[in-house]
Amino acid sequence: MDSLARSQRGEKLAQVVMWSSAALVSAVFLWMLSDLVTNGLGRVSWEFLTSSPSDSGRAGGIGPIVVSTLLIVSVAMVVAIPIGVGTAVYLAEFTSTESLLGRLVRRSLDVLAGVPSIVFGLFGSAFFCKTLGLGFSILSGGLTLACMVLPILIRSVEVGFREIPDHYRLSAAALGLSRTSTLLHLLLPAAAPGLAVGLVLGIGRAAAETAALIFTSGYVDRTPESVLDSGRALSVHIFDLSMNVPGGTPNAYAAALVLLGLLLLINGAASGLAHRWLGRNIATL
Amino acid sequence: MSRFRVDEGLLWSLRGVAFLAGTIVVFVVAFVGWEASAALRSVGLSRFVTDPSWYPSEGLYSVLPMLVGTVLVTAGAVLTATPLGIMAAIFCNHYAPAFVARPYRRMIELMSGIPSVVYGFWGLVTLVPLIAQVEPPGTSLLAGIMILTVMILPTVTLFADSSIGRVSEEYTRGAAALGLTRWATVCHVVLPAARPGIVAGVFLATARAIGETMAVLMVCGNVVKTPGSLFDPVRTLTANIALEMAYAMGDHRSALFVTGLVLFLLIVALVWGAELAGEGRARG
């Protein structure tokens, strides 16, 4: 009978832990939500998206800024696209698990998607910036960010290639396709969830990224004229602002809760997506 | 093998592609691995831990106080997130009604994508100061460690709900049978079952702490000593390297370049770890 009481008091406890831990995880995320909230949204408006920097981003907007965000992230996509959707139709419809490139090219993107990202700004700045003579630029920052986001990229659009049944691909052989035209047109719009869910989560890595573009984008706060000037992304201006800038975070809270309004955004649609199409979790990890 | 001709072109083109997304990883190696030659032949490796400190303009490069920086930081953020994170994967799976465990599973996936530089911001001007109050600067280990755990948590939480989620439902019909209670249920025959992915995610996320660069340069207050105490500042590996690379020259450079390096095998080495302890996953 004691036992049966302990056993009982030992459940009621585990209870309270397990709420009590689940209110503490939640009680931070909203603090940190709230606190960049009521300090940054008074800033953030038109005017301020768009106007640009002065006094060292103390004062004015961050529209320069957002110009080089979204140039670094489309340099990064476009060439992080081809090659990814390429090598995801390749390890998902041409190759089986025991080939030997196969393998070796999965294993190979294993350890990639674990590089940290400091050290992908270590590698763009010797083989972009030096070795390939672009300096700090706004294409060597894009360029780094590519070979980042390229295993998470693979990694989606491969499960959105394997989800498909395979009668399609029976039935297109069957009426004489040939495995490029069923590429082309059945099997790529019937792969459109993954892709889509692999672009989004992409673009919220991209834009997420701080330490990789620190020596290969640069810190300059001016609007890029071409893709070889250098260029501040929104992160590293936050950085910039909150470290190096006294006074100024006022404006690093408008900027963060800019980019942490972006993140949860597109993370929300990319989660939501593969959630809805793709019926799994392919999780923003 | 094709009746088409268009088919081997395709075939021969996406090879290529394929090939050249999985050399990239051979090239960061190479040109870190280059770049860090140079230090290398000149200073030595034996250097990198025998010297006194971390002068770099005076031609010393111990980077021990570093490493002893990252291990503390990475050990008091992975102690604190694994059970945490265990437990909200318990809470999800096991304690919370459906109403609840839905949002706070997304809730937990959107802590995962906020960027490093966001957390490392709020820190910096939230919990900075907090410490502060206890005992100035405020900059210190402990300010380190509580922003890397709430980084690290939805790593160590996402895998350990699937893991926790796939632990076969007949197992706990079989428990409720018995007359087990729910935590009893949970301690002994969930947890050893998902015992898998849940170490698989553990190692994930200590591969996260330790390469983990902005949070941990904004909060931590990067001076170059072993800490003493909570309290003190420490610099780690990577906010070393962020540091410095703007203006490190010659073997200075190559250093920061050979501490990458070192950076790149503890996390190759700890991914490997992971893959290992998921294989039990697949085969239990």
Given for the second form:
Amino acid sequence: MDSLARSQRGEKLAQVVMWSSAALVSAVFLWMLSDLVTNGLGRVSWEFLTSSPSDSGRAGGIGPIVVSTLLIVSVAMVVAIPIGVGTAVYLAEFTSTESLLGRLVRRSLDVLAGVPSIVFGLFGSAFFCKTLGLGFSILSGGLTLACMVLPILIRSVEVGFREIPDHYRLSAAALGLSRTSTLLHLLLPAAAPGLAVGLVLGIGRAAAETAALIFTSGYVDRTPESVLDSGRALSVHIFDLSMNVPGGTPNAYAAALVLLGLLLLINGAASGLAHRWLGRNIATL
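Would you generate the structure of this protein in the form predicted alone, following the form predicted together with its partner chain above?
Chain alone follows, minus partners and molecules.
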């Protein structure tokens, strides 16, 4: 009886700790959101979202900034998703956990995931901007962000593949399906939740990054005509207004609120599409 009572008390204590942690995280988010809404909502309008900044960002809107941000994130994800999914498939399906190459790749990913963003910015400036001759451009910024996103994306998708029960693979082999067909029509849909997690985390980091983009995509606040033009991301714009432009704080709050809304919208869309794709593919199995 004493051991049962201690077990119940321990379970209740664990529940209190978990609920308290969740409440604390939610409270921090709500506090940040309320601060942004209080100080920035009054300035957000259609004109603010579509017009160009003026007076060093103190007036005008963020239209070109939003365009540059979407282009940078698009370049990053277009490059990172094929490489990330391909690497995750190789690690999960074609190498064992004891493989020397597999362990080397995983250790490299873990190290890259902990590298400060400023180091990625210096690397992108030296390699993409100077060595490849891309200069300060949307493409340089997107490629740099792709390097930052890859560790998160690969590890998330790999975990998604490793969570798939082995009887999926054995059943496909018993039916005579090739490994490619099994991967495309069975394993990849089943790993959709892991892909969704990787996309959400990757897009969140790419869209909110500042330090790496200062050295690669630049500060220009006009609408880019191509990915080879320089462009200012929202995060860089917020940093510049709050740190370098006297009187720019009100518009910085409004831009931060737009960035948060954009992140919530993109993350919700990525999660919804992944789960819808998962449900549709499971229904056809």
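Residue numbers count along the first chain shown, from 1. No experiment lies behind these values; they were computed from the predicted model shown. By rigid core we mean the largest C-alpha set that fits within 1.5 Å across both forms.
Honestly, after the rigid core fit, is Met32 moving at least 2 Å at Cα between the two forms?
Yes, the C-alpha position differs by at least 2 Å between the two forms.
Under a superposition restricted to the rigid core, does Val227 display a Cα displacement of 2 angstroms or more between the two forms?
It does not reach a 2 Å shift.
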